[in-house]
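Next up: a single chain in structure tokens, the form predicted on its own.
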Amino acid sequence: MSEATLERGLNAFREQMNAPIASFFSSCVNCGMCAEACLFYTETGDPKYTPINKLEPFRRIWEQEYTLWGRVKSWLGLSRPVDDELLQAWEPLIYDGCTLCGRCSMVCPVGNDISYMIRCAREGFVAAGYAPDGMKNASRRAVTIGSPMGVKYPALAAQIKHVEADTGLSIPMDVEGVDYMALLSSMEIMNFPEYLGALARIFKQAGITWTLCSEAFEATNSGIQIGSSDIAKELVNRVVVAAERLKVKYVISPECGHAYTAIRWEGPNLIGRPYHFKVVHILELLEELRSSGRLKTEGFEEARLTFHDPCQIVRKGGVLEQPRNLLNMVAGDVVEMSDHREMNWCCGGGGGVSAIERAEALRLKVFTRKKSQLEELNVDTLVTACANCRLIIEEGLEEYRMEIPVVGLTEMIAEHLVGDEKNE
């Protein structure tokens, strides 16, 4: 890596040392704690994951060009200087064994916020060059095509047509002045095309006013994930300048995760000013549909079900109770797992994992900790809210050979819908 490239890394690094930034790292007293908190570290035993070492680079710019003790140390040659050769051993910690899951900041006795350090490391590491090759593809595609994953709009139009034929209901699209706007991650559009046709019948029962948007469908953010602001703020802002355009009053936010963190949390402070509308997560809209009255379903699922709390949507977005009074409509035998709600485990996938093809074999190592929690339980049927989750759970089951269904919650309800023609 070029000294000017470095350089631009180490500049990274100063920037987001902020007044947040420097009391964590001074107020860390190595308790450990956070390690016991990170699936990492729990199921590979290895001291390298733990959550505050992933952050040694960070920190040792923090020390050497912030405090006086570095700075002597620094004088004294006793503190070896953040290089190529430091960055890029470090690397693989902060992408691969860390998910942003936010586990380890719960658990903190201080308070410091571990998983938002490592999301402002990781704007050092991306300007240094240094991220994994499968997360530099999916923001390049991302910012050049629209979508992390390649998808297109003719793709979108495609299932748009296999939905509208299977459901018989029109899929609103560019229309101005409803109160929705609907986004979709690329998984949905490709993986879980039922997701919309689930929209659809559910919008139509409960008389919602709605739209998909041309040119701005994609709701996955791969800026938060590989840690470039500048990326992350152009993928908000064709979000934003299309909810804007079509006046709606609402964005809903999909079943995915770090889309809900990007549109909901972190999108006003990227393009620097309020919303001239509302986010909301789809299991929002559909708590406040089902609490109003306009969500009517019937029937009971027979399964003995339970719910995997995606990261970022429950433990850092506060969607906790709206998914279990959503199951309690449709099943009788709901059991919850032995950690759930903001202290669930990550599926092992997030913070743009599951786009790194090196770190597979860790991602599967790590899953035991989701296999052990399904296996107390003896569910029939896994029920969740991302799509990420859906497919890094579905190929962890299937690594180990266990015959569960992953399903998602939202078309779970519309399969329950009163007066739907699919249900009768």
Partner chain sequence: MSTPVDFLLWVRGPGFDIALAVFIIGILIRLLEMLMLGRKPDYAEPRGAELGAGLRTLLTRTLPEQGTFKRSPFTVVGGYIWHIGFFISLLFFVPHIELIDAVIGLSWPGIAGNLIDAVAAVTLVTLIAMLFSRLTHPVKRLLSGPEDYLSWLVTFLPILTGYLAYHRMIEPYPLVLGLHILSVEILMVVFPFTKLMHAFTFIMARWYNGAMAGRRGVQS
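Please show me the structure of the same protein in the form predicted in complex with its partner chain, now that we have looked at it in the form predicted on its own.
Next up is only this chain, free of partner chains and other molecules.
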């Protein structure tokens, strides 16, 4: 039986090295500006959370093994090693202290894509055995059970029954040759089943043929979050095999942000080839239906609303306009937060942080960023498009005793469907 070793970790760091990362490390001028972009620093004031500092172990490997001068320094015994102690000390920074939100990558004056580097550096940490237990367990569940939260097909089937009873629509399962295959996140299955109902009603109205797949319904990918491409590949492959077997044209990524990053941007590179289908985010699909007139809504929300941009969908996913167009379709009073779109602030639970039990206090601490953004606006309802953000924000609001309901955008649209019997 194999095990995680320091050597495997170091080897993973070596593997990850490429031209962009080398250019990022050699460009960093230690100006510290990335700290100001990261909620872990702004909310705690602790300099150890400076984004580039989270990469110190990876940086050392780069310097010592991939630069001429660094090699000379190592021969002279002038460089500090990357050992178990160092990785252990950095584990809470690179996992608990980073949501891979990508905000730091937007501000670095020399252009360093720091969050990309952190994603790559996690490969080394996980191979060396330094990943938080919460994330290890999520990965184990995802691989063995099929979902990081341990949701099995029967649980989904039970929820489907409820939804079908609720909506009077049948949820297609394992249908071959349809246009769309929808994915869900286990968080949606367990906590926000309304999403599934919303899909069914919207697709019905738009006349879209779609299906779920009993073997690959889970969209989230713990492998991406823990930083193991091997595990991530295994998980993504399930979806790819299922979608290609069912011969669908599109796979719909659910609202969940990291799921989108995993299936849309990392997936093809994990399996080493382009897909035979396209991946669309649900908001992309809805926007397409809206602009082609196939999505018809009526009525407007009366509440004053704002939209929380899920990092992985907006800043790192490129789905920027769609949520706004969709929201304006059903809401009259929409205000934007002070930093929004590609400069939004993370909820504090992305990048797998929500799976780390020990990080809860830190997560709630850094939620103060979102909290003050919301306080500036004085809104009645917060809309978002990521089940993880939604859960984290709800927890945060509860912690700080703020009474703001959090709603998923897709459900809100569904509420306003024309001719829908559920529409008041």
